[in-house]
Structures are given as structure tokens and as C-alpha cells.
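For reference, the chain that follows is the form predicted on its own, supplied as C-alpha cells.
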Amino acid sequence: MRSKGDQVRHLIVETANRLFYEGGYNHTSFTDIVDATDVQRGNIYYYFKTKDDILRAVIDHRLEVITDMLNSWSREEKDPRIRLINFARMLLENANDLARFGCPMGTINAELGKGQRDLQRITRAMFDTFRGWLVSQYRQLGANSRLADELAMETLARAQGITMVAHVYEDVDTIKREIPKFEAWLRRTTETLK
């Protein structure tokens, strides 16, 4: 069971995570976080001295969620091909949010990559986590290190492309239409690795 302090810190991180995703990091003020959490500004300063400190905690939280999800897929499914399909289907499971707000990883990286590279390097860790996991799946299917990394990057690029276009047009149907094509590409690609 969490202590009261841990609960408050968790509330701040969860709320900031949602605000950064829905409105963007630069468009979310410290006051927005105070108002949304109903935690006094001084109490937030007790845990986080700056908004950048909150961002670091948000990224740590997101990385924990991503890692737990990937570990769960690896435990529950022995076949790396099915795990890769799960990666594509993750977009379907989150289609409404992706169409409305974009990819939580992609949007913050794009935003911070335009003048806040020091912070963008922190947020890139989410991509690095997925990339490493994807490389591992392709390596398990027999790809050498170079090819596994190329396929991991192409997999990430396809997922980001789908979510970006769906977000630009606020069109959930884009995701629903493109995921079967994405899955077909994954099946064809992994068949060549046999």
C-alpha cells in the first residue's frame, strides 16, 4: 500500500502525463497541473522543483508501463511473430486516443525536438525501449543484428506513420484500415526470416 506522500506524487505524475499527452508539454503550465490535481502549488514543489522534473517522472512512469506491457507480451506469447502482431494491434486498442491526440511517444518527441533537444533525449527513451524489444523479436526469428535493427526501425516508422495520419485527420478509420495491412507486412517480413 502506498503512503499518502506516494499517493500525492503518483496523482501529480498521472495528471501531468494526461495533460502533456492531451495538450502538449509546452502548452501545459505548472498552474494547469496544480488546478487539475487540486494539490497546492507548494505541495507539488515539495515533490518537483520544475515542470522539467515532472516531465522526467512522467517519462519514467511511461517507461515502466511500456516495459510491463512488453514483458507481459513476452511471457504470454512464446512466438515472436505473434508478439509483433500484438505490437500492431496495440494501435487498434488505442485508436480513439491516437486519432484525437496522436501517439503519446511521437507527439512529445516531435514537440520537444523543435528546440528542447535536452528534454527530447529523455523522451526518446520510450522509442529506444520499443526499438530494443523489436530488435529482440526479429533476432529471435533469425535476423542478424543489422537486419533486426533495420526491421525494428521500419516497424516503428510504420506505426508512427499510421498514427500521425490518423491524428492529422482525426480519423479512427485510418487506423482500422491500416492495421490489417501492417499485420500483413509483418507476416510477410517474418516469413522471410525462417
Contents of the next structure:
Protein chains: 2
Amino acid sequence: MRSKGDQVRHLIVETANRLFYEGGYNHTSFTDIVDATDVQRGNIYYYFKTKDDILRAVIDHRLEVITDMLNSWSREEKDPRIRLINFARMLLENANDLARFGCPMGTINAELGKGQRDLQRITRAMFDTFRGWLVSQYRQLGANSRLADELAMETLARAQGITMVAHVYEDVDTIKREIPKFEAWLRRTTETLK
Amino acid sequence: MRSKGDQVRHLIVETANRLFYEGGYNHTSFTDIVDATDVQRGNIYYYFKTKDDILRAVIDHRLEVITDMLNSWSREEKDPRIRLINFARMLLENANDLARFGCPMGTINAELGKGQRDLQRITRAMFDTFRGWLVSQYRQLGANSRLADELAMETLARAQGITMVAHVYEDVDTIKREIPKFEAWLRRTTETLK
DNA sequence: GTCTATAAGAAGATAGAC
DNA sequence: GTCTATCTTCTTATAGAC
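Can you swap the form predicted on its own for the form predicted in complex with the DNA?
Below is the whole assembly, all chains and molecules, this chain first.
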């Protein structure tokens, strides 16, 4: 059972999460958060000392969601090769949002990588989580630790590249066209490992 | 011979170009431009009505630089397959900046793709320029227009993905490791076209 | 815990002297 | 063409009543 305060705090985090994704971090103002949550300025500051603190809470929240998702993939599918295919399919399932707003991890890293490195490092943790999971899959397929990390980075790069180009052109079809090629590459790559 | 006014205008554009790349568009203030150029506020407004106008001039400038570069590649190398390799090598040559600040086209598109779509469309022209050039190369290698565009988009996606991941981790080595694979893919792909 | 009112500063943009 | 001074608006953040 969640207390009233926790509910309000959660509402602020979930709303800020969406606003930061759709409108960027710097471009989203406190007023935007007030308007979208119906929680007044002063009250938001009761829960978070600064806007940066809201970002930290948002990233913590995203990390939980990502971790839960990766754990459920690992739980429900035993074959790492199919797990990796699921990773690619995730892009297809979110194709509409990705084309409109870009990758939730990539875009905020790109935004904060300019002049706000302290904040970028916080958001980088999302990449670390995926990277670690990917490394684990490739390791299970027999790759040594160096190769597994290299393949994990290449996998991340493929996903980022497809998403970036689709976002630039706000074009869902780019994702639909590129994901099958991405999957084919994953199959070829994991095949040679076995 | 460039007039005094043109020189000042050019100084503003080149400085803003660098600041927008290194610090992002929204995060770079008028004061930053004043400090970096030693041109006073009022005088900058003599040359540009708004900050958006400066962005437009910056993008126009970048488009000229990109076009000149692509033209010189086309002039100096007759084989489209080697021209495409040159495209990949460009990333290697700029590896340090790419790791620190990301792709000059990709990051600004990602930033402005959130809530500032009008401005994003301006920056998209940089992608259009590369895309058109890449299409032309693949066409010369025998690809039909649909395939050429698909390969152009995939080529852009590869470059964007590598750059993005390298920027997230501020890691030059990622670029050094991935570009040879990118080149190998280009060779394989152009080989099957001939 | 929640709210209103407001402070303090930075942003983009303008007016007008020189 | 160049400059200083200033306006307006928006930003994050705080004070203090309830």
C-alpha cells in the first residue's frame, strides 16, 4: 500500500519522465510539470529540492522499468539467441514513439552530453544496464568477455543508429525496414558463436 | 574581398557553429556568443533578428561545408566504392570530436526533435545532403533508386549508431574498433552490387 | 503536506546614442 | 555599424500561510 505522499511523488516522476522524453530535459520547465501534474510549484519542491533531483528520480525510475523488462525476458526465454531477437523486436513495438521522439536513452544522453556532463553520466546508467544484459547473453553463447562486450556495443550501436535515422525523418517505415536486417545480423552473429 | 560587415557576420556564424556543436543550441545563450566573439549584443542583433536566425545561418554554413566536402570527394575519387570508404574514414578522422560532442548533425536533430520541430526540419537538411550523395554513389554502382535509398539510410544509420554509442561513453576506441567493421560491410555490400 | 506569492537571476530582444 | 542600457518574459527556487 502506497502512502499519499508516495503517490504524489510517483505522479511527479512519471509525468516528468514523459515530459522529459517528449520535450527534452532543458526545454521542459517547472511550469510544464506543474500544469501536467496539477501539483503546485511549492509542493513539487517539497518532494524534490531541484530540477536535477527530478531528473535523477526519473532515471532511477527508468532503470527499474528497464531492469524489470530485461529480467522478464531472461525468465521467459531460455535461449539467449531468441532473447537478443526480442531486443530487436522491442524497437518494432515502440516504433511510433521512437520515430516521433527518438530513443529515450539516446536522446537524453545526446542532449546532456553538451555542457552538462554531470547529468549525462546519470543517464548513461541506462546504457550500462542494457550493455550488461547484452554482454551476459553473448557470454552465454560462448563469447569471451572481450568479444561479448564488443558485440554488446555493436548491438547497441545498431539499435541507436536505426532509431536515430528514423527519428530524424520521423519515419516509422525506416524502423520496419531495418529491424529485419538487424535480426538477420543477430542470427548470423550468434550462429557463428555456437 | 570580404567587407567588414561580412567578416563580422562570418565570425558570429563560425563561433555560434562551434558553440552550438559543443554546448547544444538551447544551452548556448546570447551572452555565450557575445563573450566568445567580442561582438556586443546589440551588434549581433544588427546582423540577426533572432537566435533562430543565427541557427539558420549556422546550418546554411554547415551545408556549404558538407557540400564542398562531398564534391571534392566525388572529384578526387572516381570509384564510388572507395568514395563510400572515404565516408567511413571521415568518422575516424573526427573520432575525438565525435566522442566528446557526438555527431554535429545527429545531436542537434535529437535536441530539436523534442518540442522544436520547426527548427529540427532546418537541421534535417544536413542529413538530406549526405543521403542524396550516398544515393548517388549506390546508383552509380548499379542499385535501382529504391535500393539505393535503402542502402543510403542504412549507411547513415551505421554511422549514427557508432557515433552515438561512442559519445555516450566518450570513448574514441569504440569508433576505432567499429569503423573497420563498417568498412567491411561497405565492401561486401558494394561487391554484391557489381 | 499543500498552497500562494514572490524573490532572484538569466533568457531573448529592443531603443536609441554615437 | 557599433555600442550601452534597458525591457520583458521566463526560469529555478524560496518563504511562509494554512
